[in-house]
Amino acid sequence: MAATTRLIVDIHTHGYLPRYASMLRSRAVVPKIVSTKVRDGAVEERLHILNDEPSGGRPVGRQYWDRDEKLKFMDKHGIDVSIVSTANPWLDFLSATQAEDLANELNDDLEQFCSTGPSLANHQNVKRLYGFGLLPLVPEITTQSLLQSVEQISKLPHLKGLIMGTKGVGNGLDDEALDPVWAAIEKAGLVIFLHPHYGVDSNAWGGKDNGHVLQLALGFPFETTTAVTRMILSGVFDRYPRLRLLLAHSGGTLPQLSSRLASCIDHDPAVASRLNHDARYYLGKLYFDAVAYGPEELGFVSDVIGRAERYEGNKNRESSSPKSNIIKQAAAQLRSSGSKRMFFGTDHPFFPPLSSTEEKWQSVVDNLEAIDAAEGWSEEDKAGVRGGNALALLNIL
């Protein structure tokens, strides 16, 4: 196995660059960074990015914006390369003019953050840091402004794509107003990292104090599932078949619900004939991070990806449905092929240990051990998920 295929690449790692953090400090409403006195009289900064932020917000510090802290974290966990993206809520809360100006500035900042950082010791042509840029996706923004941002990102050599939330320009990602943007991104060969922020209606969580658990464990994945399903139903992936969309948190609940989705489509006259393919086919055209924390979950996601080609076409349901003997014969091969579209991630600097005495972050250890223990993946498959797949997708080597 070539040395480069053994590299560990973190495709899901965040930061609030200094310009962004400074802007959050200047705000009086969410999202914002506020200073709070703690028990010993010291001042601690806390991040509020959700309405009715539980637990008084999240403690933030240098690990959110300091490159040296990011590199220390990488070294502690044996991570060779990180693809850094601005964390939610991005620019959603700004005016069109503010969002456009800040997106341009932050994209340049991120390019400098990555390009002036170190290279790998044994691969001087490979930087340790690359990035996903930002588009000014807000209501009232012009299409021309969005296309200019796509062009800017495509010309910055250390930005390999862009991160976006689920709102689009206000009407979600199935909004036809985004078609020129999808076309430009597809043509530029950029990767879209789709990440949630809003979750679901907070009334679903009840009145008990459960911290951030329900919002993060359930709300975020449900948000991703809904957003991507709307894209599928609107035909985005039929119109732009080479669009490269990477889903956070292993695609939310979409893999588990994809057959139910296909059945609902087949039985609904409003959409039964709308798509070129069975809904399950489109999952094989997507990419998924491996931020799932368990080997069984990773194995299942790779199965769903791997089986997707069976569902090409949608005109004859009986002929496109797989037979049980075919499923059994090809299970191992499908799981292996599905792993090619999966990527290790940490979600740093979120999910830190509750105890400062822990040497490594349990969240990171869990994700690496899940890859290691995934049944049906060869050592080559596992090396791909740890890093090789990301290097290939992002054209880093």
Second form
Protein chains: 2
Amino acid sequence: MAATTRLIVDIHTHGYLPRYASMLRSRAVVPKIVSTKVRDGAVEERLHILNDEPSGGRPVGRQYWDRDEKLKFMDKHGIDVSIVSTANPWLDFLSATQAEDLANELNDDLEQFCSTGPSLANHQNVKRLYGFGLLPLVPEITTQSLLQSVEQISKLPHLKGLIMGTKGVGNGLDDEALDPVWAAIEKAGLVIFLHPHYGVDSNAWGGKDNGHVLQLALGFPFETTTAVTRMILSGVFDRYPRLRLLLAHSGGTLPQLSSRLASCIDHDPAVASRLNHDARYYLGKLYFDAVAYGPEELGFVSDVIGRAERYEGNKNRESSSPKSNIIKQAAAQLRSSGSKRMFFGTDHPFFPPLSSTEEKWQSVVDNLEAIDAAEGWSEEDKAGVRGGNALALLNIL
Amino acid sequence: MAATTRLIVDIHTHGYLPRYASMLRSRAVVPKIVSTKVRDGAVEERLHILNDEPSGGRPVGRQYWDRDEKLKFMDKHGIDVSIVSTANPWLDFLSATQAEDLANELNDDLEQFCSTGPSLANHQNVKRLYGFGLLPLVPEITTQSLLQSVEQISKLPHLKGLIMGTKGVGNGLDDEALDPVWAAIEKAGLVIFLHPHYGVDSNAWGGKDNGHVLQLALGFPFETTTAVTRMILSGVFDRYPRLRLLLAHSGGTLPQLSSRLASCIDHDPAVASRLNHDARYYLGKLYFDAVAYGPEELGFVSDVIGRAERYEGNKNRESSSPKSNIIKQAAAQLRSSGSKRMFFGTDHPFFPPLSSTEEKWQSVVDNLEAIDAAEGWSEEDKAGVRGGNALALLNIL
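Can you return the structure of this protein in the form predicted in complex with a further copy of the same chain rather than the form predicted on its own?
Okay, now the whole complex, with that chain kicking things off.
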């Protein structure tokens, strides 16, 4: 089925389904949707997703909850299939009871959103929309409730995984309380899409008004990096080696820091002795979206994925190692094999064009052009990143 | 003088000169050096450089303050020339008067440390030790005092620049109060070595005991990235385009985040309108040490430096741009030109070997091997990163 390798799949695309949007409208504190009167008496809704949202929040509208808008956006950019996930901050701010009920309802909503939507013109067995569901990951939730949500998602045929933030049940993702959840997700073969929301302590951004640039450009990737590093250090990937974790924004900054991380671990025997492998090995077990906006970034991410096998095991690096020979492995081969774990994404409906006359969204064009220009990727590699890899990972087709 | 291109220069190597070590011994709070009795009644000194130092602090000894130890380390690893800088946290924790006095004394001490040391065997006009001085960058300091230190350093022939942290005079490096200081440093042609110490708020690291791994592996690079990004956003590099800023640890995570940063700026017109260039352009004006522990990391950093010219100006990216053509510029050419702004470093005396029998330090071997294995760098490029680039940047020879 060669034509399917030409399909474009958006693995990083968000929405607030109508039930979620209604809940946001009912809230008095962030996150919330507020209505404001604009000129001529018209009413505009604005989303306050982060604290101290600049400019009175960002305009929010049908592109967040309307399936037709999602499909229109997909058509405009030539996207065949989208894997839709609830946008941050998910259910993180709710009580255990609220989160439990809403997760259950929203997972059913998302299944319906996908299953009653259109199929691909040339592949009637392939829908244009699939989804990543939600777990009620909040403090006070019971493990039983989390496992029920995993089971629910695994039984909904159009949900291929689940999206989560970095808080876990309040103590982060290196919390052993989550072990039964990882075990269940691994067993069900669901993909976890790890996505940031909180950034880092905002004191880091200083006193200047830079809008949300620092929080989004730096804080988000820092948060993702910290969360997955804590998972590595706590041995999650040693205990659950078949866990399939997809990292938002090309893994934040984990690719650039993984050798430094390995060096710092080497110099702390108490930490090093806990792990089965050099830190860099785990990057070859992870999945990375291709939302990095540049071809050099994509090539580099594929390098660090591709080189991971070099770092299998956790040998005593103080003895002479064959590393310098292994390093000379063909770079092109690393890039090509690394690209198999990378996936096109848009981050829609965020990062919209500033002018309404724009035909295509610059953020989407940037990410597609970056794939096209990535050095060392064959045409087949590029087609994989655009869509083929996602279809294989999610077992679609 | 072809032989000089074979010289190995360590641009990132620290010390606490005896005067500084004495001051640390006199302190009751971090940073401090404490003496503890070990077995057989011997006394061991330990450095507490960060809060909650694990294992009662790290052993500290002559390698921190003794010139012979620095030279012995250099000889062991084939390092010809070292550019020595005071280790963090510099003078950040002192009163204005203390910082002013100590900066003055330590700059003279460092000049003497270098000038009275040995010369290269084959180049009697080249010393084996040069230095980066200190400014009394603390709250309450006067601009006049900072300018006097810049002048002092610029008159000391073996000091080639200065090292600083990210606090400025208390409000970070995007503080306009520093403009006269940038102007004076730019005019004097001194290199600024920007180095982290504070990381990010430690709540990010969670409740598990991971030693200092997260703080060092992630927090340090996050801090550097945040500081230089804030400088970019506040227009420091537009106002002082000839400022020479060397970033520790290969720029932290700025290389991997610069395209995301550019995209976030694009979507915030208030910020975008303040800057003369796309964010990625500024990376071509910066300098990066090669302390990244992996060849793929080094290749990538050279990519983002080399591509910077592509992003000159700040054109309206919503109009169709010639970007996809420009992107296809020969990747090898980008890597080669980018490598000219990169410099070998060791981070000595930090990251020492765990066993005293080790001949060479693994952290140093890793960084030298990474240069050797960097894909797309010619032998000349590698020689430049090992030493030639530093000699040129610092006007040595």
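Basically, rigid core = biggest C-alpha set you can superpose within 1.5 Å across the two forms. Since we're looking at a predicted model, the values are computed, not measured. Numbering follows the first chain given and starts at 1.
Enquirer: Residue 38: with the rigid core matched between the two forms, does its Cα shift 2 Å or more?
Expert: Passes the 2 Å threshold, so yes.
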